[in-house]
Partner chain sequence: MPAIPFADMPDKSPVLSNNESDIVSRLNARLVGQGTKTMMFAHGFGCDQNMWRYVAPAFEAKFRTVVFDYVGAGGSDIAAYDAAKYASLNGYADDVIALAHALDIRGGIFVGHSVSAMIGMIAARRAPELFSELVLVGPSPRYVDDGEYVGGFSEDQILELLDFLDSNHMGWSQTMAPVIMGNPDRPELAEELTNSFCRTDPDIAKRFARTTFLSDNRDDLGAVDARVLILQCRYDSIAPVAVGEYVHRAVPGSKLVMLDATGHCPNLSAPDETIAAIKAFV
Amino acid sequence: MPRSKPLSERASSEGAAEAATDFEDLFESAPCGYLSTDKDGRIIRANQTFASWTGFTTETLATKRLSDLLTVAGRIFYETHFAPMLHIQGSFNEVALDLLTSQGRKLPVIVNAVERRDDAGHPAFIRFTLFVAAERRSYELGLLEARDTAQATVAAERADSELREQFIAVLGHDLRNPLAAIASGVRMLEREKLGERGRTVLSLMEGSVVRAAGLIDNVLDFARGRLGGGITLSRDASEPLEPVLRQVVAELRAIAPDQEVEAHYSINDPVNCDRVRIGQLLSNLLGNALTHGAKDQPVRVEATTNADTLTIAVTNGGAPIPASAMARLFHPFQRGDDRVRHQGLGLGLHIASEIANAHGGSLTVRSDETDTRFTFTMPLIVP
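Next step in my check: the chain by itself in the form predicted alone, please.
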């Protein structure tokens, strides 16, 4: 009678057989496709998952090359890029390819590949792992379409914005001529003998002309800045700055005769600046203070120089600027007090800030229950 194997040997043999069965089942029914080819790409073996994806039997697949299952574009990529790089690197990961099923449908997949070599170092076979990527490819295409749509939208909006800004610039420029004619007519009427009522109307017209001219200047400067021209300066340290500031204060006093404006000047040093632009800055700050400040408190204007700095400050009383408005105060089309409507385009403080920056200076604001103070500082000497 033959001797039976020891229990330990039988258990080991049964365990090996069970492991082999499990491995075979894992290979055939894995959630990804497994494929082995020789060094020339002829399919040696494919698992059942891959066969079910493509619609071919495993026997039929064993008669094909991997390139036979690719689209024309995929075949060209495989032969000219994939296979050479695989041979050089020994592996290739996450390559997107389209397979052709037995019905001729495209099946998008992601492919990983590893080349195995024999003891002599020559290519022996290649192992492929494939994952269906239909959802991923749809997601990627969706992202590309969304990107293209967003880029087209941005380009259209940019073109519309440039057209609007060019229109604003042209409109502002063309408004100067009729406004100049009105201003000339007002000056001619001032020389005529008019009654008290006529003088009052004339004063209102003159104030409106000054205000309209300031609005046009702001619009043109804003459009020029948006179109790439920026704030242009014509610096001159040889001419005094104080007369320009006095004229600005006088013009705005005429516009708001019921509002008290206190002005103090102590400019004892030459200022290398564009006097017209600094006058425009003061006009915007003072106009803002007259509009938003308390009517029963004076607006204070101070313009001083020390050893190396010009400082112009405009202070008004009244309620403080809301915290929600402070962060965007110098942005275009913003106002210091959202409760005030139809008082302008919201460009004055923005243009004033741009003029300050162009001079290498700064424009800051402090606002509390006591008062609101805008302060412009710039170096007297250009570095």
Second form
Amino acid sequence: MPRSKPLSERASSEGAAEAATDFEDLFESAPCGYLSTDKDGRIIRANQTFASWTGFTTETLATKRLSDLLTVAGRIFYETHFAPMLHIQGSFNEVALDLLTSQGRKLPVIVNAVERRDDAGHPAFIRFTLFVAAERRSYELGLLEARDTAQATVAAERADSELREQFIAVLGHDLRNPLAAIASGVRMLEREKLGERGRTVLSLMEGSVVRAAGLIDNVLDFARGRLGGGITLSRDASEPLEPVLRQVVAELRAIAPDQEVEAHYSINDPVNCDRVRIGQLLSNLLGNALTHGAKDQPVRVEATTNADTLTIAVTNGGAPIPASAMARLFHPFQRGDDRVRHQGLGLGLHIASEIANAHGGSLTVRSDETDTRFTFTMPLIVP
Amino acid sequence: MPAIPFADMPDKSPVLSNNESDIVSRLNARLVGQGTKTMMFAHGFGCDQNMWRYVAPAFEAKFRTVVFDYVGAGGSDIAAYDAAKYASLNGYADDVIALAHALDIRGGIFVGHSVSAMIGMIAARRAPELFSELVLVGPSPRYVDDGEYVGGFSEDQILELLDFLDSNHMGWSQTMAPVIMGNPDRPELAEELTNSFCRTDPDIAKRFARTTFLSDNRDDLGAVDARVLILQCRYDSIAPVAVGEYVHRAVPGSKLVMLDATGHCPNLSAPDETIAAIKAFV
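Return the form predicted in complex with its partner chain of this protein as a structure block, the form predicted alone having already been given.
Below is the entire complex, every chain and molecule, led by the chain shown above.
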């Protein structure tokens, strides 16, 4: 690296000649490379800084073109893109190129250029200023690699998630079909003459079909929710809700014929809801009550409307829900391991809660020594 | 991606389709000038129709002139980019032919710079009625050396370029948002400077580089009905003199003019000499 003249050698009152020498010094030993080329890129003059960076003498440089000092890739870049841009715009800034030193080593630089024109407006010569940018360029390359990695990761995850979504859709479809076949087989057998034992088995089978169908619904809903689809509703206020609820209660009574279910309906207003979803919500709550409630006490279902609210409450007797379980009761996969009779994935209450939310309503629970009561409320009219 | 005419039939004569009039806006084609004969100016890899801004105006008095941007460059419709179609120069020739049809060009003059020289040769062979003159500026049918043939680059060097394009986005991302300061010498350009010159979508630039520098189009040289002028710079690190001479030998009856200019873009660096050479020919 050429050294500039030490400041101590300077006279305090420098003459004009001394100042001119300083301009020469500024050119030769500036902390950046200076190049002047003719309009076609042949080097006319290079400063000492540039010479020391590249390892060529200034005399050797004056026999070369700028593009001779570039890597092949950089040269093609330069000749097909930056040189045209320079001729059209008259300048370019912050162009990243790699110089090749006399040792064949790559020297990353940032280049600015200005084309000067003669009085007739024709290109006369070009001035280049170059800055070594090894660390900056390697930092930028690092950023680019990180960006590429992030993009690749996102793409891979998106592909994974699409695969999962397809898998779940196919799984749901594939599970529902054989289940439907079993259900219709059960219905056909019901018309046959069967013994007492046969009827009992058939009733158990019917209950299992209902329960399996409910589990599939819950799993699919949960998966969709996780994949960002959420619970989708198709609301319809024109059809009555009550028959759907009666159907759900009848199905679950069939599953647990030994348990008493008291149902009371008082739905006197149209309810703007997704009836299938509300049926699923009730099925989950009632299934939960039948599983966890005391077997010797009736489960009560009350579905009522008043001025502006639909309320569905499901109450069962038996031991209260432990305080420790309350906080996470509506979270997925809460199975209450203390309960021997518990079956299923622990998604029922979570999905019921999601359905309530999707309807702009809420699902709450109150549990004490007397009974446990889940209450769903939703506005009759969507705001 | 919208349907592109001829995308599936690169080697057949084009069939008129309803989309033909769209090609004018898709390629950002601009018509200027008088005259019954049309001159079409086509840019090469790395730039856009601005490549011709110092040359095309010189012909406006005598000819109807057309400049345009290939899909992916300048003001073209980038959404129309079709990687499969543009993987070969045939895809670009499709567009040249479609544009010529849309503009009702017959017996016109095609002026192609760099890779466009070969695109013009392909178009002229497929649709001989379109152009009666071809001007090839800095043509190269193959950039990679092959046995006796000297293209100017080794295969490794071209692969290095493609690696460079793949791994180093900096050069291109900068071209997408060049920091362009005012230009005291030419204040009239100041308004349109930012992002307006040689705009290139980085991904398309990579693909175009692949198509341009790894293609072998030597078989597309040969006899054509049109008269052919080759303009060769004395020193050109992209298309060396030997390549210009190869093209001259491979196109029977062609005329080779050695320009005093050096570099790869005489249309920008030496417009007067380029104009004079073309005028002497047409």
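In this text, all values refer to a predicted model and were calculated from it rather than measured experimentally. Positions refer to the first chain, counted from 1. Take the two forms, find the largest set of C-alpha atoms that superpose within 1.5 Å, and that set is the rigid core.
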Legend entry - A313: Cα shift of 2 Å or greater between the two forms (core-aligned): no
Inset, instruction - Please say whether, between the two forms, the C-alpha of I355 moves by 2 Å or more once the core is aligned. - result: no
